[in-house]
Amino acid sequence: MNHWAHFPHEADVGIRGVGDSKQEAFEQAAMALTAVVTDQQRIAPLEEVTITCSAPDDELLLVDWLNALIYEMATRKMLFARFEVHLSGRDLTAKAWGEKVDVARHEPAVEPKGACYTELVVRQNPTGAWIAQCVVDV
């Protein structure tokens, strides 16, 4: 059931993570974010980075999580291929594994600027799957 997807949104890109749990939906949303930039199969999970954030609700926590990833990508000049998210109340602790950007091998398409509140949803659907989505400014 876990998967990610992109959805159309004018000049930006909608990302959606779907999972059996809220944590898995957040992980899949991160995979969708990476897929905006490059094919995850090209990224080697060589270096581990720990990310923490907190927010007053699930939707804002998703935006904070994705923006923290974008920050780590920009400042460390890295791309991430694997994610492990743990949620405790309104706190998120995650590990992301990736490597430094190699332009020739990764062929980055765009640089994400930030996760937005547009189309922002974190909810459980009627079948029990969790959905975590928003639009990312590219």
Given for the second form:
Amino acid sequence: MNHWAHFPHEADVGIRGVGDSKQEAFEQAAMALTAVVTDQQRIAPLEEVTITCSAPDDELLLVDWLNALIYEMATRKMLFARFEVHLSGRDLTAKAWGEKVDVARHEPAVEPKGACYTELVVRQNPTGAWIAQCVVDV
Amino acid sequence: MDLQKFTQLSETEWRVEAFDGMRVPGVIFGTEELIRQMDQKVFEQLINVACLPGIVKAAYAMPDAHWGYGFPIGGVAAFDPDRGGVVSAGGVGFDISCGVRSLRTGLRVEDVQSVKARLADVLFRRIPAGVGSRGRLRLDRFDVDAMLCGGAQWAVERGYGVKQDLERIEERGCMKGAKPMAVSDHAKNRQRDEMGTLGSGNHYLEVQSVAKVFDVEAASALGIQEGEVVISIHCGSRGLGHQIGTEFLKEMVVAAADSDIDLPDRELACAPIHSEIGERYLGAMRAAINCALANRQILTHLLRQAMQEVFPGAELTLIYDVSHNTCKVEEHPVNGRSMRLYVHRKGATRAFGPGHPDLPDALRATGQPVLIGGTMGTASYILIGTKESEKHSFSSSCHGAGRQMSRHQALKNWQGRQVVDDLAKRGILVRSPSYRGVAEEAPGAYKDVSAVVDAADRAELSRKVARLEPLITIKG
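One more: the block was the form predicted on its own; return the form predicted together with the partner chain.
Let's see the whole complex now, leading with the same chain.
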């Protein structure tokens, strides 16, 4: 059931993670974020980075998680392909695996500037699936 | 967009009176055709902006308006600090002080045609562009703070450019009131090796021909003629601005309730101008403006070096440098009296008319140049500010073509390689590290920039001076 998708936004791009649990939806949203930049299949999960963040509610926590990833991508010049998220109340601890940007191999299309509150949703569907989505400014 | 709620005031001005929580009316500039093409979300976002505390006169949308986050992109709103007015991190956006700078080259189109491929390669090699690119300049923490205070002035003092450049930059190249202390270590860290980089997405460096002059007198004042070559740079404050936007957006969302601000959309995160957060944001945002000005100044230096390699002795002089994601303190007449307002322009260009005291001497009689970036397959425009735009839109005009299609849809419609090949057949050389990036920025993904600019001209927001057509585009 776990998967990710992009949804249209006129100027930027919407990212959506769907998972059996909230954690998995957050992991899938991160996959969708990477897919804004490049095809994840091209990224080797060689290097591990630990990320922690906290926020007053689930939706702000999703934005914080994605923005923490964007910060790591920007400062380490890395792309990530695998994620492991743990949620405890309003605290998130995660590991992300990836590698340094290789322009020739990754052909990165665009750099995410920040995750927005536009179309921001974290909720559980009546079917039981968790959705975690927002628009990312690129 | 559904126009039912609007009253048409002229061919290019549409107004929706205040309803529900709106404190002021909403006004959209554009032809009926352009406005009907806009997403309904532009209407919703315009209405939401009109609900913010302390907003003065109206919430405005320019002819290139499209669905943004919080504010529509192409949105303008001014706030009175003495009537609870707010400053909004969402109203400035992530790419603080993103803008356009255009330079004269003194070259004719025929000079460039014979060496176009070589020039494209040299520019692509020398201008750091795209995801993961690094600038050659490394700043320690003292340098970063000096840069954040000094902007392009700092860059010129460091040897990146000449003093004359500063006359042709908004704020003379240095935004006053910047507070490096208000900028987080994360934001400074994110900028560590990004000075002098173009970025990605819709950012570019473009060699352009002056294809048509509409106003010979104004063009002459700007020093441009048909058949000449100009070069334009479109980029902003890079990672530092993005990080400041990210951090203050969250802080303002969380703090809004403490200030009794009921946000119609969390993306409109704002704080009273007279508040600790508001003042801290203004200090950080102004520092980011200086970062953008310094960045475009360093890129100009790299561009000049590249041009020397192909055209020894060529002199590049600034036409002007505008920022289109800002909040600036300006004096504007409202109901017959001058007011000091905090004017947010989100994807909108300041367009001071002739005689404005903030213009440099050489441009005071002409008005402020308004530099409109188009697409790599169509055109860009130079316009000039009008006196009329003062009463219409707090002296503001459009900023670009505006997207009409999501990146998602653009990727379905075009292959990057095909776009590059098709443009090459038309004599436009594109250099980019990413074909996918090119596909997402395909000319067809944007509105007709000429229709947008014509509407801005007819609405008296700014007046057309010249049309620029691309010869070489370096895409990030």
